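Have a look below at one chain only, the form predicted alone, in structure tokens format.
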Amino acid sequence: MTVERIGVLGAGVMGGAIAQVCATVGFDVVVYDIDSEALVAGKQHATTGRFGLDSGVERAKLTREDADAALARITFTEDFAAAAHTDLVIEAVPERLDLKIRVFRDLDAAAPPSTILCSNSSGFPIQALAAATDRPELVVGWHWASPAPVMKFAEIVRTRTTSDATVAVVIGAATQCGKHPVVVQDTPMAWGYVANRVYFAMVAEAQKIVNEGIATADDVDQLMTDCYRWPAGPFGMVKGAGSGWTAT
């Protein structure tokens, strides 16, 4: 299967950025949201945001012509069917399991039988989403990291029923997007797959250190960035993931 057209459900910070990345590498993208204002904000994020297309031009990461072409490949719409009628759909709605299950049920009914359904969940069991569909072999997790245009992260989460062909297609799409896809197993009994399980263990230990008065949060961040060359310390990561990344 060749992916040419990608649907993105949710025009928030992640949805807009995912659409931007996919369009930049040549995919036609349809971004859906129920909120017209969210669609406007998603387009602005993809164009004039901190890591948007305009910033890419300013940093000489792409030409003005390439940026304009990428934006032209993105359609922002309130038409759910338009986003569902694509080769691969990436769900990026708010992190609520009940909402995601409902979205996957609706997607399964609206999308062509061959469409692959991906979730950008940060840790909910993909198996639960697959069970809401009649195509569990075509359901997979594609967990992105923020900011999506910068981070090479691509955690591909497969269930017991995800087919090898589905995994191969998503790996190919992630690679085309310039990411480093790593396939992991779904973890229905623990939240977070791999990256977030390790991340939250780190944050918990960092908070324990602060609570014990051993060091301040800023001290911990500085020590970890200096020692391990992380781009941000544990508390800086929490702030960036929650409120967005700013220029340094």
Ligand SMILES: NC(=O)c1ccc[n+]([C@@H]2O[C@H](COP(=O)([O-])OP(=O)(O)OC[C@H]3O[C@@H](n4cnc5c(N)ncnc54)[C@H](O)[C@@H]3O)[C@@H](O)[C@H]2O)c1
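Numbering follows the first chain given and starts at 1. Please read all numbers here as calculations on a predicted model, not as lab measurements. Rigid core (definition): largest C-alpha set, two forms, superposition within 1.5 Å. Compared with the form predicted in complex with the ligand:
The Cα position of Gln207 differs by 2 Å or more between the two forms after fitting on the rigid core.
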Given for the second form:
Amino acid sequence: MTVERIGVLGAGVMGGAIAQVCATVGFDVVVYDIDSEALVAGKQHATTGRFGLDSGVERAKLTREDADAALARITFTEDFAAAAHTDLVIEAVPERLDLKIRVFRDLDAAAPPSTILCSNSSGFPIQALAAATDRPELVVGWHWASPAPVMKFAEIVRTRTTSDATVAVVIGAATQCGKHPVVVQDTPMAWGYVANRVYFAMVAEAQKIVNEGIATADDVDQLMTDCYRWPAGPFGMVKGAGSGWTAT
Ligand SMILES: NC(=O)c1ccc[n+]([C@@H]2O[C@H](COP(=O)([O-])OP(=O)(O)OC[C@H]3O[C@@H](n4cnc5c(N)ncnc54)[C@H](O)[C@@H]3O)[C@@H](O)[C@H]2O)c1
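Requested next: the structure of the form predicted in complex with the ligand (the form predicted alone having been shown above).
The complete assembly is shown below, putting the previous chain first.
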């Protein structure tokens, strides 16, 4: 199966940036959001945001013509069916399991039978989303990192029902997006796949250190960046991820 048209659900921190990346590498993209203001903001971030197309031109990552062509490939819409009628949909609505299950049920009803349904969930069991559909073999996790135009991260989460063909198509799309896809197994008994399980264990320990009065959050961040050459410490990471790294 060839992916030409990608639907993105949610035009927030992740959805807008994911759409930008997909359009930059040649996919036609339809971004849907329930909130018209989010669609306007998502388009703005993809264009003039810190990691948007304009800054890509300024940093000579792409030409003005390529940036304009990428933007022209993205449709921002309040029409759910338009986003569902694509080859592959990436769901990036807020991290609430009930909401994602509802969205997958609606997607299954609206999308053509061959459409692959991906979730950018940070950690919910992908099997729970697959179970809301009649196409569990076409449901897979495609977990991105923020800022999506910069980070190579692509955690491809396969359930026990995801087909090999689906995994191959998503690996292909992620590779075309310039990412380094790594396939991992779904974890129905825990929140988080690989990256977030390790990351949140580290954040929990950092918070324990602050609660015990051993060091302040700023000092923990300073020590960790100095010791490991990380771009941000555990608390800075939490703040940065929440804002899409726009304020740092
Ligand atoms: N922010 C990050 O660093 C990050 C990184 C990786 C994964 N994620 C995951 O990506 C998903 C989205 O996170 P975000 O940070 O972009 O959230 P966000 O709040 O910035 O954006 C979510 C968008 O979804 C829209 N929305 C709400 N209900 C909707 C619906 N039913 N249909 C379509 N759109 C709807 C909202 O209006 C909003 O614009 C979450 O599952 C999150 O855990 C986030």
